[in-house]
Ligand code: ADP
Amino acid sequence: MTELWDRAMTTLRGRLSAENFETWLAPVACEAVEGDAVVLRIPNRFYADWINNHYATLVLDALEEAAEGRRPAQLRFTVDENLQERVPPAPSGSTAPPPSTLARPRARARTTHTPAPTPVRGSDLNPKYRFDNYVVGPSNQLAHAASIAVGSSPGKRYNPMFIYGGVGLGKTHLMNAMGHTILGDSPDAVIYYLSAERFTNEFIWSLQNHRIDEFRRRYRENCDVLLMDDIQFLAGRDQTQEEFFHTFNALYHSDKQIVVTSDVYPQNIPEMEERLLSRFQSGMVADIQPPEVDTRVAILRKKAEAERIALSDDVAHFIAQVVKSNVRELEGTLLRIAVKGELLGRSIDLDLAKESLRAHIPVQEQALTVEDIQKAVCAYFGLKLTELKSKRRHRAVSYPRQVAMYLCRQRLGTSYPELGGRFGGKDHTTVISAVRKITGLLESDDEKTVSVVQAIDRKLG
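Since we only have the sequence so far, can you give its structure as a single chain, in the form predicted in complex with the named molecule?
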């Protein structure tokens, strides 16, 4: 039972951001399989809602793969108070933890007895992400060099710094590494590392709970370095963008270092205020591309060393040849093979690697489906599948929906009525006009659309 869950967790670790994995899945344990349901133990009810809303499909997929094809129909939850201690403490003075504190990536203050204010300085940096375990190659050289410069003299030449690149290419890693270096040089520096999603959650919570002054003091006045991850999450969130704009200005004008990451080039973030985009572009902008094969091999070696996995050259080269797009997937594959070797009592040789890759990465070889495209679009825009299929007409939803319809039509040639059905029962004329609109935008070289479609298309392989 736990073995099944452990295997699913290994897969999930490879598919979620480290932050989300640590926050939402690391504290979860498996209780039992009851009929067609898998029962998970969670620290509190909030986890049930969150996991159901955000990760249910991913978790069920991983369990299905771990059980070699037997898919549980549903997840059920049972609260286990003993797991409670994994939940970060509430901000001082509050009675109930706001969702934002639950969304904190690491529960470091586990051993603290008095409630600590959130976030605790530097505590949210991931100790695993350092410069010394970051492999540098042509694909990330510039971003790495600039990060080193920011780490050694924050708030000086490269301010703000903007790093962009696809999922799992090392943006979060570099950002944390800068944080560690700065803290190493100035242990008293107040460094806030957080995702734009968490910033949004905290902002909304502070508004609702009349704590906005405190929120502003924290991010505008009491902060020396702001590391804001995945800024594309703010797309279409006007009020949070406005708040972030003022935060940015306050920090910038007092020479505090700001680092921002995104999965696309600033101008290509949809529904982002122009004045913010121009701020992002005013400093250092560096991209990270998918690593070349030599860098992939080097990353595998480094990871194997850290995890004490005996990795031969031929296996490293084989994995590096097959898994091309994403470092997280690369590492996930290595870990999966290692776990499999351990479970089966086999050494990690080419045969085992080939078997494992056949079983676990068919996604890239299997025929693409409408669902794959919908998921890729949702992942890109940070939407839920239900939103994509909803009737909502707000541009934040309708534009991604149109892109998804266009891609389905292009890649799969699915009929318009069928596509209408797959997108929550829309009329075929809606699909036709969506496809026409995106085609028109592409033909007129609309920069944003070109880059959005290309990025998702590439991800689909």
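We call the rigid core whatever largest set of C-alpha positions still superposes within 1.5 Å between the two forms. Because the structure is a prediction, the values reported are computed rather than measured. Positions refer to the first chain, counted from 1. What changes on going to the form predicted alone:
- For Val377, a C-alpha deviation of 2 angstroms or more is recorded between the two forms after rigid-core alignment.
- Once the rigid core is used as the reference frame, the Cα position of Leu75 differs between the two forms by 2 Å or more.
Based on the form predicted in complex with the named molecule presented above, generate the structure block for the form predicted alone.
Partners and other molecules have been left off, which leaves just the chain.
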């Protein structure tokens, strides 16, 4: 049961803000399963009311996913005062009363002073997120290299650093890895790693409690490295943006390292002040794209090794072909298959993987693949697939290869780095050049190219 709870907690960590997760779920432990109920141990009775009112459905959903479809009907709670030491001193990021105290009558609650929110320190970085277990591929190579440089020389290179990319692609992993590297070299360094949401909540609290000078000293004077996740949260919050702007300037002019992450490119953040965007873009801006298939396979192997899961090559490649969105979903899929195999007493083979994925992914029509397009092009030009993927530059091979790359890009939207890998390890710039060349020939109505593309298009359907 402990393992299932750990898997459920991993899911919940990805669905809640860091503050709410650490405040309301991290202090909770799983006691047992009794009939159709899951018994959770909590630090005090206040947790039972708050979790039931705000997170019960999310917790039950996560447990259902971890148990492969077996959903508990309800949550039950038992107080374990030994868990009180896990409770944070203040629920920064939450609108609830402090969970470190039991619920009190409303009249007394009004006179209770909420303690100041405590920033996350370097010692609280996630120990699992380090450079040595970060899988590098074409989709994240730049962000990874820049992060290593920042970790080695904070405040001297790539300051500020702005990392952007979708959910679950590894931004937080890189942030934590930088923090660990800096602390390894300078154990006394003061590192504040927090989300923009937490920064906002602390700022508001400080204003309301007349402690703004203390807040500013903490972040402007007593900080060596500021690592801030989800900077897009500041969008539309004029007063917080103003405060962060001055914090940014104070740190930057003191050669203190600043790293922020976002889900979009700086200029695409709505309602963000231009002066902040200008500062974000003054340093290193690195993106992280969804991983290519080879990188996805490497991620699965790394996760399997860490979790001691026996994973064959055919199963790893199958999962990597099906799950393409992000690293978190990829790892979660592997863990769900492992749990199912454990519950059924089966080894993780291709049949189990296919059964498990059918239960979670809608049935789709047979999709066109890169290989389908490559074979159609080879058939049209009378080439072998090995020739298409070779390094030969003769026009008899290079032209069909360019057509195939163009069709893959247009029909499948495959990323340039992934296409380079699928065509024999070509650089992504080679793919970009090929797509541009065929596009130009089509736009100029080159008869041969128009005829070739139309003919192969018809064959592909």
